[in-house]
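Take a look at this single chain, the form predicted on its own, given in structure tokens.
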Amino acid sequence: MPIWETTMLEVSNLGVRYGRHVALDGVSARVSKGEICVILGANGAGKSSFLGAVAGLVGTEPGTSIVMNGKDVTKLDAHLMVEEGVALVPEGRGIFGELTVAENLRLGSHARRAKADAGKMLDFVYGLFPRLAERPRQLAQTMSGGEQQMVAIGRALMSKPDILMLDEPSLGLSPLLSKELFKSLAIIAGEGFGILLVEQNARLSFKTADRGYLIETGRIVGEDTAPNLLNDAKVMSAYLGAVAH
């Protein structure tokens, strides 16, 4: 039986609007325990909005139902969705350039919900990073972008979510990183934490998550299996994007 049957995430009928610009009209998704699922659609197709709706920090249209380990979490501010378990790398991570490595890592841990386990934590992430590890006095600042993705998932991890979600985490890095990161997601979903990633590159996370949703102007148009939609010769004519890596 796959590790990710149980569900973790629940998003039904999601709506954001933005004055009179509808972001999303009636999404639904899951993510399940160990289950990488990744959404893929065009700039603006509502990818970002839907992250950010799920992490508290976008406000929802009536019906949106949003539930989280079988809790409606619909209405729940951002802090608020971190105790629940769900936590948010942003585009462009989001860190604290003056800040140390260890103190980035340090702020990712002061949910209530991580506090007990954040030496626990630590040593994962340093074990899933090893250059963090070897740099933890180094200002974030000056670390290459692939090293500041790594404090960044390595913040959100510290706070032992349930749902790890990423916003275009291979934004920005090369070929080489790009491949090293999408190896290093494998080995959190196999911990047993789900995660959730918004990605332009549509080969390189297919061959990695378990399913996929496609979007488009606000709204699922399809749904599968990742092996099925890395096979499907129009999906992947539509949703090539930045897939030489």
Given for the second form:
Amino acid sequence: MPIWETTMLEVSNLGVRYGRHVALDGVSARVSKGEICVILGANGAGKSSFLGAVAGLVGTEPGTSIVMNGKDVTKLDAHLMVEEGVALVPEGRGIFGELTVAENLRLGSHARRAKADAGKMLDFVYGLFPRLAERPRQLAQTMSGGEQQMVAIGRALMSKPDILMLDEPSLGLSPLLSKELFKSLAIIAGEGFGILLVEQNARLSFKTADRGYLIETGRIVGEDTAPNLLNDAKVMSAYLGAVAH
Amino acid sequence: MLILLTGLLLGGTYTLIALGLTLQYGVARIMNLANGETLVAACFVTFWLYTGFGIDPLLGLLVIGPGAFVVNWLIYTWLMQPLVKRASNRGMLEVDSILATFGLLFLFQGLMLQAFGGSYFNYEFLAQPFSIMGNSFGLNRVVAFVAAAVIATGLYVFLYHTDRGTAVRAVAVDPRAARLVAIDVRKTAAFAFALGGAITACAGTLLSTFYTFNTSMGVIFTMKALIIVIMGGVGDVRGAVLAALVLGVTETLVASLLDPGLTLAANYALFIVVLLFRPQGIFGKRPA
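Compare with the form predicted on its own: the form predicted together with the partner chain:
Every component of the complex follows; first up is the chain already shown.
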């Protein structure tokens, strides 16, 4: 039985180019409420461009359509996409290193949509990552890689997103920390947040996810439920391990 | 002791000048070479309000601060934003904004020269002795220092203890990440540029109460601000305060013990020392 009854994010015919280089071509994907969706692909396949385009950081080609909660948001700038319920944890995390943990989280609720429930969300984030609750006054840049990842995810959650997007969250984390991370993502999805992540780590992400897309040189080449993808020997041999190439 | 206190009093006004520049450069990423012209314009407007209408310079702050805010906001949105839009990277914006504000410097200087001529101006305001620890200082200097301290403290509270101020700092740290937390970077940059201009103008008003000014001195103050900002570290409020006080004391030391004509030379000597030994600023970390 599909758990993605209501589609929140619907991307159709997405194209992105950098000068003459075509990064994405005719990509379509959707994410529903409370669903964990993975886009799996190798380095340079266009994963980051996909998230960047949805988040409003990267310009899209004519013909692209991005619809969020029934509203056309194709041309919205990044800060307005947050108000539509899209939060991105970018590659390299993008936290404010010179600001404290508490300031990073407070900035997360800068969006108007987040203001009313900021206290509730902060409790949720601190409950999810008790480590952050212990050191609200520490400068974010002095924390370990895993803790910085918590700050980044916590900050994105503070905007009370409908969809949390993560760009290779397990990159640079130990296998143990990666496992912890995906556990946290499962909890977040359980609270009703949609999750869209791009990954190279096939096994770990498909174990947690509901559904997956395979992306290769800017095109979607496969789509299925996560268990099916996990049991597909061809897929797993192509994407098993950390780096495909 | 006298030299130290005189220097610290001067450093108070310098702090404001530097805070204005660091807001414009650190947040809006505009290296505003015409910053000193804002200061000089404020000196003249204060003079005009005081001698023409009898408006107390301290009350004048309430007009000049907001006025400079509006003017600087217009400068940013009309003249700087096109540069920001077409710049493909930060280095390009830096070069463009330096050239553009270099031009503005001469435009404003020319306009003021036209209006006020090239002679030196001053006026008498609170020109009475005030005693601190047995030493006598001009009351105007003391009042200017106190006012500067109040404004600087206000700015600090705004930047570090309000949501809006935290957003301003976030843009200074990482504009791209700031967009991801729903901050309108364009608006915030315009606001920071305008606020920086307002603070520099307040510094000009306070400076004029005890300092002889003329239309062409702006560039000297831009340099002083630049020295302080680099010494304190770009965007670092604590660093700017400390560096401004150091500069004030150094200048006074050189002027009293050596020769008043050497203060500018002392400025640059200090600048060179900082660039050689601590280019990342007093509190700054070495870039990784």
